[in-house]
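For reference, the chain that follows is the form predicted on its own, supplied as structure tokens.
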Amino acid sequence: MDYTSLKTNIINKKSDIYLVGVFTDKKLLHLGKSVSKQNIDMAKRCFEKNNFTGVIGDHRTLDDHITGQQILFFGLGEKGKFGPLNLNRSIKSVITKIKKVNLTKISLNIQNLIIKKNDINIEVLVSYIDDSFYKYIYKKEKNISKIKQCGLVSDTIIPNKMLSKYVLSGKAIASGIKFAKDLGNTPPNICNPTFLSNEALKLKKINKLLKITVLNEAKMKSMGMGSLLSVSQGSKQPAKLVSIEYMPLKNQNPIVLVGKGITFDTGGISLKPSPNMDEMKYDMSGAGSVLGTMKALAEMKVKKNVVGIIACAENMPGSQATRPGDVVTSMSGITIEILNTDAEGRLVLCDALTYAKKYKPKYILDMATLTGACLVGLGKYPSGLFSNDDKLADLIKKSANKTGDRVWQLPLYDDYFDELKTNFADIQNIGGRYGGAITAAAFLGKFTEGVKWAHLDIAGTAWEVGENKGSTGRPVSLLIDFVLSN
């Protein structure tokens, strides 16, 4: 969709729709004379009349017999309590409500959307139009929204080169998490430990200073990766480690982000219940994050450096899977005893963290889909954040409030470290009944001393259930947000 920037000085008669939000005082200040005086008059009328609430998800249509257009007013909820959060709800609900109707041309009012103390602008706006048209298609089918304008009206013009900037890079985070959730939302039988590593593969054509590398399971062993290969040894489906790297700046060190991504999770040998099962083909989400983050980094051709790295396997309970009670040796030295197979994501992650080491990161960040006890705790609001750096920690909540990409932190007290003791190995992959997200979290600090690091357990977050069941994309937006601001 192309993006124009209109004036509120005269009245908008370029498109089809001219989409105004409201907030809950009802207040139309911010039109100026882009609407006639006996429409405000009208809508004024009409929102008494028909009690318009202005909180999110409300609308009302008016049709404006000047222009011949029609006017759709949209809640954006109470002004106090607008943010990144409350404007991507916002903008959602009004795109869902007209990318099916006969439209090619729309125009949307942004007085009220953007405000700088909110770290609201016109790349955050454009990423948010963008992905409200999101649409999982499996087969090939026509677009089902014929939108291909959009107007944004203000009270100035934004010249050219500064909108061209900002749709650009809208565009490249909105591509992104469309990337992430396709990933999420394909099915399992295709979306294999394979189909992951050949999707990295493609990132190349984007940029041409990514660099792209597979290793298969004979050089993980070679290597030492006991860990991840334990998880990946009763599934047909060969695992990958893919490495994605993009360094266009010399003597920088790069911000490591590390994927989960278990293509599908039985269980294994501890296997899961059967209600929602089919619900564990995202858990690669943390891989999907990690791709289209690195996606639209190449797209917007970012100055900085970073390095994604997914773990890529599928977790099945065939003949020759690990069993509970089984020893392995990770890639660090440090021996696991497996006693839940079930807790296979932080096998896989903590050979990936062991080997992000070799960047010499400034930081690594790892995404997992990795406890249910992470969703008992927060529900599906924000992700769990862990971090060994109460500075990194601040910087990854401070993204997480600028996108509306929630994060709530958890400690990681030396007690739960405690619950990791074993008498047959180093470690063991769970902890007790309690606090099972910390306990995680505390696995993957063991790989990661000396580092500073940080953990999102995004079990939560990463895909919808009922009506809106698919991936969300998340943290995608808060990930980009981090590298770009650090």
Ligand code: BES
Second form
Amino acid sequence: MDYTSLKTNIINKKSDIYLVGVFTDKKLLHLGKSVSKQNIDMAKRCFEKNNFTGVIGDHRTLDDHITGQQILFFGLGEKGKFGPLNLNRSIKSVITKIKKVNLTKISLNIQNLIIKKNDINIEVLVSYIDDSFYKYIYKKEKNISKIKQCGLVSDTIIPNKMLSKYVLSGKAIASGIKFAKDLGNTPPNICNPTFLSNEALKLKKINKLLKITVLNEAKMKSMGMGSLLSVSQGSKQPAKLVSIEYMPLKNQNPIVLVGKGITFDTGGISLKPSPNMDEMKYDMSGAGSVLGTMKALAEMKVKKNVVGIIACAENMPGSQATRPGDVVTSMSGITIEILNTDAEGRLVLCDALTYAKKYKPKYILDMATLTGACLVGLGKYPSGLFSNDDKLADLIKKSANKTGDRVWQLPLYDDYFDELKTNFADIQNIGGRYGGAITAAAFLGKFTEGVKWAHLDIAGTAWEVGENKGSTGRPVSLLIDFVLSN
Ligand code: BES
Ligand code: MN
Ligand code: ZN
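Next, give the form predicted in complex with this ligand, keeping in mind that what was shown is the form predicted on its own.
Below, the chain from earlier opens the complete complex, with every other chain and molecule after it.
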């Protein structure tokens, strides 16, 4: 999509369709002179007659008799509740409506969308627009939408240089989200650990500063990653640990992003029930979000040191598979009694987190579709947030609010750590019956002592089910904002 800046001060045909967001107060002041007085009156009558409410998902079209341009009014919801999340929702809804129609040029009134105090800026808007056109292409079909150009209509022209900077960032964010979505949606017979490591290696083309290392099983064994390797043991597919270093600056401790990359989670010997097991192809979404974020940051050429680490394995049952009761030694030296082979995410992550420490990170953030308990507790709207540092948790909440990529913090009291005690090893890999998302986080916390660390449980947020089934690419936008802001 190409973006241009257009002014509201003159009535002329700016595009095939002019998109105008309207709050529930139905005020149209932001139209300025971009629509004739007669048409504004007509719009008001049309809202009245057809009961247009301005809620998100509500649309009305009107033909501008003077310019022959179609005007599409779309709901933005309540003005008082407006922010990045509602902007994203309303943009998604209006683009979904028009992308099937045969149009090439659209324009969008941004006069009431860009509100700095709500942290909405052009790059976020551009990322929402571009992302709305996402389609998972599994067959060689043509992209249906022919929309190629989008004019951003406001009172003031955005200087070219500024606009192209915003557009570049917005597009990079959307391309990172797209990458994460594509990886998540790719079927698990194709998207295996080797596939993920090859996708990581391909990033090299984007930016020469990227240094990508793939550790194979032999290497991991020599480094003592007995916990990670216990997960891939039942599968024909070898595990891979990939690090993507992006360090444009000397002498700056990097932010390290760690992702769970289980390309399929059957549960292993603690086999999962059959219904919806296909969804466990999304169990690599943490890794997908790390790759998506690294891609976006490299495209933006940000001046920040960041390292992405993905721990990739397939969790399968088999004669070689890990048994409940097995004890393994992690890279940190901590021994683990595996009581449930379906609690495998923490087993790959603990070695990846230990490995991450070698970068002397400023912060470690890990992303994982870690527990069904998180989904039960929080539902599908926020990711679960856990941290051993309240200031870091606040920074993550800030990025979540800025991007609409919501999080909700849960506690990490000492009590939870006690649930991991066992007679047969230093710790066991499951807690008691309750608070499963927290005991899982506590397990990871054992491997991040002395580092400012946060964990995002994205079990509920990484993919959608039902009619719009598919990867969401979350929390890529949050992570990009976090790196840019810290
Ligand atoms: N990948 C799953 C978590 C999951 C389940 C995410 C369903 C989204 C939807 C994870 O590996 C897992 O199986 N966790 C277990 C842990 C339990 C055995 C302690 C769970 O949540 O049931
Ligand atoms: Mn599992
Ligand atoms: Zn899993």
